[in-house]
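The form predicted alone is given below as one chain in structure tokens.
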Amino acid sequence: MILGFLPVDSFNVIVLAAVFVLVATGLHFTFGMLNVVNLVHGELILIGAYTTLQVQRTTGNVLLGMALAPLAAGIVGVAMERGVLRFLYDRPLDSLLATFGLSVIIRQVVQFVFSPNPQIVRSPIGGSFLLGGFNIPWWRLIIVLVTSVLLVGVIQFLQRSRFGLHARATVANPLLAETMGINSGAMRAGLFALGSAIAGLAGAMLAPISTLNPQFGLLFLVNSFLVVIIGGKGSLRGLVVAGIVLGGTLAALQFVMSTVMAQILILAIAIIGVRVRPLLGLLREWRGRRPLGSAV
């Protein structure tokens, strides 16, 4: 087993990288594909976490809550898209303000219903196991595995399903997609619902390793945008690479400095990455235009 050759610190790097990828995958659909500056993404993660908490309180079944969390977040996402955001796809500033307002409303509703006090969601699988002489928590390993399976499933779904084909056509050229008989409105609603459901799943998966409060989703909002932007909007492969680099770097830095300083360095790396990507694109474009026989 490959993890057997990794020290516990290295496993924590893997876990945090998986968390970065997990929270950013939903944003890949709403921001990366639909180009909506979705500031409500953190609150969709919050809805998933608090749905799990409420089901745990009502039934005592945490796994049932985690199963219902994507459904709850997906329903809220569709309601927002159909009720507000579908009118603002060509107005990015208005959509930014709309999602900001929606995020504030959802956060205040959660605070009113559940109170601002910290809440706890218990882990469905407790304990740990020995690996290479270290104790590895079972639930953290589950997060890594679920993230991996989710990514493979999303890639296959977008590439091989009829919905994925129509969704990609809608994103690439909505007018041409309409002439081919594709309902672009339904495709956008479906993409927003899918991104929202994945955000809800992320909230449910991360709730047992965090303390819940109405600010819970904000912890992941900035990192989600960083991963999608650094990886390249609309690129799942880039999202994975960016998540591994940023999450792994943050985990490694936390071993040698405070969390605040580590976050500052991550932001600096992200800013450099945002500036370097266009330069690399220009370099590739220049190299593609070189006359035959010219020097490299």
The other form holds:
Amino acid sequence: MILGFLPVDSFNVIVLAAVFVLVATGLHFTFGMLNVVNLVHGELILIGAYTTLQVQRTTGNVLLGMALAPLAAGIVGVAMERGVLRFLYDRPLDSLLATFGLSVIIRQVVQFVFSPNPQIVRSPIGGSFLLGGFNIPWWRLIIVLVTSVLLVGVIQFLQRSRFGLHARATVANPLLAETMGINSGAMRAGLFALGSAIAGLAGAMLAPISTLNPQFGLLFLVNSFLVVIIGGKGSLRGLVVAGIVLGGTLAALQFVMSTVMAQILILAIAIIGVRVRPLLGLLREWRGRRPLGSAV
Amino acid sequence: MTPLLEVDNLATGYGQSKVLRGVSFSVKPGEVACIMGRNGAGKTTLLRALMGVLAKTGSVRLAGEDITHWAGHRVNAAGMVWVPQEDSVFSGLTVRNHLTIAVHGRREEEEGLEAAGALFPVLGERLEQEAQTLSGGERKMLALAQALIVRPKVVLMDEPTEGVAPVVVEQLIPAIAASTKESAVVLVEQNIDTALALGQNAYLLEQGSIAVSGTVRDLHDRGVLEQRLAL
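Please could you give me the other form, the form predicted together with the partner chain, since above is the form predicted alone?
Okay, now the whole complex, with that chain kicking things off.
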């Protein structure tokens, strides 16, 4: 049994952990940094997936669709931020209601344009390779690799670029940032666009291993919030750990119980995690280390 | 000499609450204008309005240019800087990060860091330290350094010596005086000694308007400051 679990099943654990991290990374920007309870995050993933589908239908080129998906989601994201959400940063309940409304609108538009019927996006790189006598699908491996590269890129970008420095300053204190010469409005729009584009990329990457329908984005919404909250809102390193723990645990549990039971257990773990995390933060502060929840 | 800052009939407030009305004054290069008044008189509100983070009516001109309706980042880029009374650091960012943001687009980063170190040597020694872990006095030094190393046209300072140990105040006052010889300074101050040490003209705010103005020395000698500030 244990031998049978390795390596192909353990690879699935890695894949699901990567999926959790991938779908939550976009939310790190919009919710973790900008503090918008972004219920439209799932629909930004949906836009990425359906952009890929549409380009596949039009040109037959899936990879082109995947390249355009972040652009489409980013444009929609920045339009929402500039058009609606920028007026609501100090009104969290109103922004929650606005993002809920926007999510319903986008879902209905997608359903109207593409129909509620299931759709298939083909994998741009099909097939698998043998590892220790087990088949490892190429596309799933690529999801893991893209997620890893994305994370390293995002962390480096926020830590080393001028945009990253100005973004962290804006998130920490928008008023002070503005008076020190940072265009805080443009910075927030940039962060929202970036988070939306990453959500679009996630949708494009996950479309080939799923069946598309207008509810596609909702599948990832709750888990994205779980990962960001348990990881420590605003902490990318915490997000990675939470994504690996939750995604990996869910995948592992699915081998020994039904998916529904596994998801229930994951939610229980999440609730315990939310309860315990502040205690861990206190412990770390007591030890004189950096508190949880730093910007990167 | 042409004023660097001209404020004419300025009115502002928060929502329906009007805090300031009909405020007019001007500040020339090398002049320190002290804005004084009791708590709640609207001193900090005036600085926020001048800095472009609070909507206002009337007119504000910086070096002859109308900046009344400019956003804060444009006001800063035009040469006006703000030293807030509190809440002056970004959590999670180092001293170097703060100074880098301050000098962006104004002068070379290394040159700016050296200038900050020359102004307050302790900052040069703590470039990699997170600013939120600095002492209160060191935070004031950082806030002042951010403002002064960019060679600003106008400096808005909100009680820079408030809550700071006397030994630190002895370092701050000469540094401010030396760094603002060519700038116009608007200094919000409650401490009469600091106002006497730095300021030339004083404007006393009462009920949202300038009630009394004159030189700091004259107002002090006649006992007006002590009487109006109820000290």
